[in-house]
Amino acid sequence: MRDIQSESDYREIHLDRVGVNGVRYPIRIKDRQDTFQHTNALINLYVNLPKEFRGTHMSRFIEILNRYQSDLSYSKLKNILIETKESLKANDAHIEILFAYFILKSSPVSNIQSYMDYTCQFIASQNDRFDFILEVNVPVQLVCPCSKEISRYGAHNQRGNAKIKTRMNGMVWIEELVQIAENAGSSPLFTLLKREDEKYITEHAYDHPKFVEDVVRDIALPLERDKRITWYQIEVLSQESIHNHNAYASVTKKR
């Protein structure tokens, strides 16, 4: 049959990245128990593609995705994207693989366990040499200091999202990350409360009011002290509550 894709093109016009997007899949992420989670994902799968081709082979990239199907842990993404440019021809690969990441919680009070799930994101590349990220989305609550400073009583407070990425030389488990941003916030979610836990909690927010700034400090200090970690990017967005916008403050480490 006729290779369309293989094709010359006239164009002289070299694409940074084609592949296939949004590609829904189960995988199995390794915990810090040593043990597999189950979860689901959405991955993005690229190459780069010379100026010379029209175009790239859509079904190898699921091909590959099917034979690491079992595995698409951090410890296979090198693995992958090897096979991914020797089967397409390319100089360069990029995969991001998106997935809900799931921590049995204890509530602080009556100590009910349930699950939180954390939104994370593998981002890695391979050309002459292999690239990783890690990504980690940790919901707080944030209580505003200048409120609670000015009020008579209360303060407002709301739901802030705390995104660290880190390049790292050592294992780092999502779950020490989550810490860190937990421990920067106001208070921690959960998501099952009874009413003593629920007093806790707004309690404890209101013992610690922080500005994003202030999270975004909080998190840069541990990560700054941590030997495995060679860089990090933090940004922290506070969907305030009596506010037609949102606050945002952020911090890239230098490389």
Second form
4 protein chains.
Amino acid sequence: MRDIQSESDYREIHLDRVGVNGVRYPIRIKDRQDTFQHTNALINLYVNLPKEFRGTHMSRFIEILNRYQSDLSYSKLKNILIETKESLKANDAHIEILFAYFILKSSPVSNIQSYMDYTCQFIASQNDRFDFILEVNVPVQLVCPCSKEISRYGAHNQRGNAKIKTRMNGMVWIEELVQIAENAGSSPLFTLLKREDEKYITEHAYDHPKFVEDVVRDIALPLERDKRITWYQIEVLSQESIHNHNAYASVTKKR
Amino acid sequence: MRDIQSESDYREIHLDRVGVNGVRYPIRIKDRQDTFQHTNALINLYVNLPKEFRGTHMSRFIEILNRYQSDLSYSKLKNILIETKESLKANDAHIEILFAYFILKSSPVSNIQSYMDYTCQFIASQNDRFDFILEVNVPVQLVCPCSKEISRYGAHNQRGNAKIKTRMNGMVWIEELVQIAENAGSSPLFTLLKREDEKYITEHAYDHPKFVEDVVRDIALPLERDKRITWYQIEVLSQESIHNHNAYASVTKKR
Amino acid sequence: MRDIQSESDYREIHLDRVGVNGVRYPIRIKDRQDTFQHTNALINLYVNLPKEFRGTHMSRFIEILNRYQSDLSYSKLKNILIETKESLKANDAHIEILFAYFILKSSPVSNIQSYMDYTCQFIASQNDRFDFILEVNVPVQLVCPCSKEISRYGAHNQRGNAKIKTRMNGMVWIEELVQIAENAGSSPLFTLLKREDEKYITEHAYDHPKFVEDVVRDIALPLERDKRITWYQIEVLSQESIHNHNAYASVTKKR
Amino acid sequence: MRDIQSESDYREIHLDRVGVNGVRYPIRIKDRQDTFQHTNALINLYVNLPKEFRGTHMSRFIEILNRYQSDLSYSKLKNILIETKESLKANDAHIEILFAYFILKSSPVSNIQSYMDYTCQFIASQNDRFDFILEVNVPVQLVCPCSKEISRYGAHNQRGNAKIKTRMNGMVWIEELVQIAENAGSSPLFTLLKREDEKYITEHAYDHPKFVEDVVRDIALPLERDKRITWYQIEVLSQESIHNHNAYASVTKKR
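Please could you give me the other form, the form predicted in complex with another copy of the chain, since above is the form predicted alone?
Zooming out: every chain and molecule, the one shown earlier first.
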């Protein structure tokens, strides 16, 4: 059968990325306890396409995902990308793995356990050098400092999302970024809370009012002090309970 | 050209609904001030398909939407469905029109105006008789009564959505259902608020704590008293600010 | 601490459903090979609320999910709902578990294996009796019979989704419904295909052109013959490649 | 009332962007015929926040949107951003306006008209200089060249999306980018087609098979020749009808 994809192209246009997008796959990832966590991922895997070739070979991307599906931990990403480059005869390879990551948390007073889900993403590229971005999304509660200050009682508050992306020169765990973000909000969120926990969280959150601007800065401070972090981007979105839109703040910094 | 859709079918299976789904269209709808509001809609239009026929003619649905696009108000729905039945030689026709509806609201203290969007839906069917359901989604703030009661200060609160569906024997305006839902929450939401408004809303909401269960019941009470309402369904979802999941309550009642 | 939820309510309005919505949880489900499949679920768990009580106790729902998280197979649903009823002192309990289910499939010619994801849902209720609906979503290819017939060559085709819901009086596996839907489309979908597979699928699909109406009926036929099926609902949506909207057909039948 | 937002901040962290996100608003935009098109938009409006200040004033963003809501055409963006900078005492302002844009199209043979929706975005920034990116999303049909070549008959095809972003040094209309993308696919899409149109499109598409790579390149070629274009990014996604995932290709180029 004719291999149209390998035929030569006359248009003289190099493509930055070609490949498969939105592959929903069951994967396993090593967590901080060095045990495997099973989860579902949405995966994009791309290579560059030199101007000489008409198309890429989409099935090879899936063959590689198949081989690594039982361990898609951070430590395997470089190998996947090198294998992808070789298989597709490309100079660059790029992968994005979006997944739900579950952490067993204890409630603050009653100490009962439940799983909280954090949407995470591995974003990695390989050409001559390897580049890796870890993305962690952490839901947090935000109590509005302005509302608290100007009101005789109460303060509007709401669920928000803190998205942290980092480049690192040493291992940083998802759990570490989660803790930084949860410390920066008015309160962390929990799946299971008894009433004594709810009382504690309500009062703690009211004692720590935060604008989206505050949460971004209070995440940035420990990242600034951390020698492993070489670049970060922080975006915080607050689903305002008094508006039908969101408040937003962000910062991006290379160190 | 052969008309395959009109050919006879041997499988002896009547289909309840066939047609077009997810048609994104610019429409106009009459509002309470009898002026036309321009908005965008997502439209489904279906008929039944008797077991004798293999398929329906999808283009005719679009031709009908085209004719009515400049006025898709409630009063035109019956005509659209009758025309659809005739055009497709069907016994039943059914339409769903999902659209953003904008209401110009004044903030509670400073009285400045801004538009709030309410996702609404017209759901109408015509066979021997005409059936119409009006759906209105109203974002509201909910202050948790339990959190307020057990905490020394503060109370977790959040944005929620109150969905009301009604069948009626007389005209009920979207604006009326919006007001019922906004009265039933701890506070309405606004797009534009100055600080004096934020103070008012914070205190007002704290003075009116509501569970999702309360909001459903406080919407149901005025619907129960309203002689125009013959059936209702109320669903309230609260995007809990202390959890990463929602609280939910609902009731459906024929009167 | 005062238990506000348990206090009496004066509004005389019984609520059909109250509880937790959108809980994202890691679960395990037994598959046809009797081995556990790990996946992620989005869970709703509700009870009714008699008119005498002001609210439900949201944390108890999560405690129950926690206990069953390691085995949320079909066979456990009745126990979960009975436990929920007892824990919340309710007459009705209702659960919805939406999850990605992965099946290892072999490509039609080269016989290489890859995982395909099928979005499934368990919908179960318990009052005096137990009710269970199995929902399976199966992506299929649809080649348009009209386009094939009227054109000198080619035929537009596209990805579609066949949603089957069934009530049963005997065990029906997800895999069985997947196979029925895949047989009813022009071709099944695969995550990994080599060129010989692509040739086979292209020709096979062209030889089996199907309208959405055909797919619904060709799913209904084997369900009609199956004595285990007591009720079914079939909805097929085709993401038309020549339109920016979808074609739709459905049937619901109690037997 | 104390103005907490204006108080000084000690954390020494400048924020790139703070403001409102996801404001759903009814807007009007001038189209190529110089008439106003009414549509709905989802708007983000941000400024930078110097390290000296604790927060921004969210209500001022909405006041500005209110003033420009009746004409949010391209020509007004610079004024909006300058006004936002002044109102918030900021150095940078940034706006993103995502909206559905409708074009009345004639079908290729029968010449009947219907509206097609194209999701567009204005992305504009103002600091010392003004930067503007026009984004247009164009649904197209893609017939797979490999499938056509290796199969005795038929060819799998599907709906895809071509996203074009451009920076320009002269006016480029949305309609121009739509036409470039529609020429680059195997066939444009239409909301309303009669059978003679469907025959034409089926044969035309089969005669013009395109990989995602081809569509990207065939969009890039006219952009390369256009002296008004100073930068472009093209991303094409094909919702493969034989897979449950997508094929993807992209290129970004500054000229």
